[in-house]
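Okay, so here's just one chain, in structure tokens, the form predicted alone.
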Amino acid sequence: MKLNSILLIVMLLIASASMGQKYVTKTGTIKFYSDAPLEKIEAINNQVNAALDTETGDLVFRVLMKSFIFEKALMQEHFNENYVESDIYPNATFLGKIINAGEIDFKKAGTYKTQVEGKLTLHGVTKSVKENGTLSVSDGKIMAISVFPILLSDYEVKIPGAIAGKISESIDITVEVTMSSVN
């Protein structure tokens, strides 16, 4: 997990030319919510590493997908085994930029509404997100929230004939992230 926050920084330094302020963390938080008429499916990851470069607004995270916890150990082994193949795909990344960075004072506390765009990768499949958020700027630290859905069609999760309109297509994910900063 080290080394995975040292490559996640790295990542971070070599996308940004700029000497910008740079915020991590290793410990953020994603959740995702299903509700459908067989089952209501909900999930939370605590390793959620990301990082932030403030004077370019790129932002990035990397989640290991074995380390989401569902109530059920079944739900839990169907998600990685059936559902995103967790074993051919460990993890899930986000490489995008604030795209209104520039009217936030980073410098200042209080809340911005935030847009970030970018690409997501989950399940070996790569697609464009753009989506509205919130930051947070408190005592040095930035808390960055945003929730929005996704397809599951649209990242190749399959979901099982037997099971098929029962579990939503769709989930919810809500990402919440304190970052400290390294410089």
Contents of the next structure:
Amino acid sequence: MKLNSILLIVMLLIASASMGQKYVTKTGTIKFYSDAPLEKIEAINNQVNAALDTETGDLVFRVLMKSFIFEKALMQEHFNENYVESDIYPNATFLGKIINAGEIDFKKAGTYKTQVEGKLTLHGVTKSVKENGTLSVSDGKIMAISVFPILLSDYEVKIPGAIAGKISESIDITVEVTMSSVN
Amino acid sequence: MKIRVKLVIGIVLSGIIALLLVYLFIYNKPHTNYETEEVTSQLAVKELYHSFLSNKPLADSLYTGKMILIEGILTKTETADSMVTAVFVLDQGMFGDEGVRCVLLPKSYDLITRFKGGDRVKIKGFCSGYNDTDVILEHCSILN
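Cool, the form predicted alone is there; where's the form predicted together with the partner chain?
The next block holds the full complex; its first chain is the one shown before.
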């Protein structure tokens, strides 16, 4: 019994040592931008949850759609009610991995090019995405930035016929998160 | 002839006024004044959090997208990117602390400094929903 307890403690120690350090934030930023003849659309969300496991490269983002803030109140209303239907689909999530995590020294200050792939779920539709980003390690924190376009049609976000063609079908997404260690 | 001219001028003027009203009050209508907006519910921080945990669709229908007033024991205040957040920690999970997070309006930045962890605080804010770790309230004002 005593031997079993010692073995269990040793196994737990080995397991915890092999687990990567986890970095998280709850105040990450996602912006989106689209320029088109009818309307320039710009919004920001400062309540983005992000978590990174430096051992596995696993990366998670969670966003509440109602937290996107627009300059114009009417645009914010249309975004929530007609486009992303945030009452039905309140969250957007990304579950993925830094493909080249093994090449990054998360303990050494520096800037690294990264490739991230995973599943992005928006408006109830899940799509595989593979994007490039930049990751900076500094003062025990990890800052990640990525800019990439998405197509509204990929996520079944419908633009009303009357204004189709006047609102851009492609939206540029900018993700910026600064994560701190939780281990 | 004169009547016709007057009629045309009248129609054009009415059109311009209508367009102006649409521009001012619909297209360019201001954001909700979150400070003066009436609350639809008043409840304890723990009750709000556990209602999302136990039945998210019901909690969404009651609180998400609405101004609510909550009261509870403050755990801490966080400042990030010039945003101040009052945090009520009720659990631990994948993202560390979990509970209710209230992003304050700039007018409440000074007020929150009067409170420390362990103090009872009353906060009014717009509930953005539950992101599987925290219930988020935004545009919040301190009421005590």
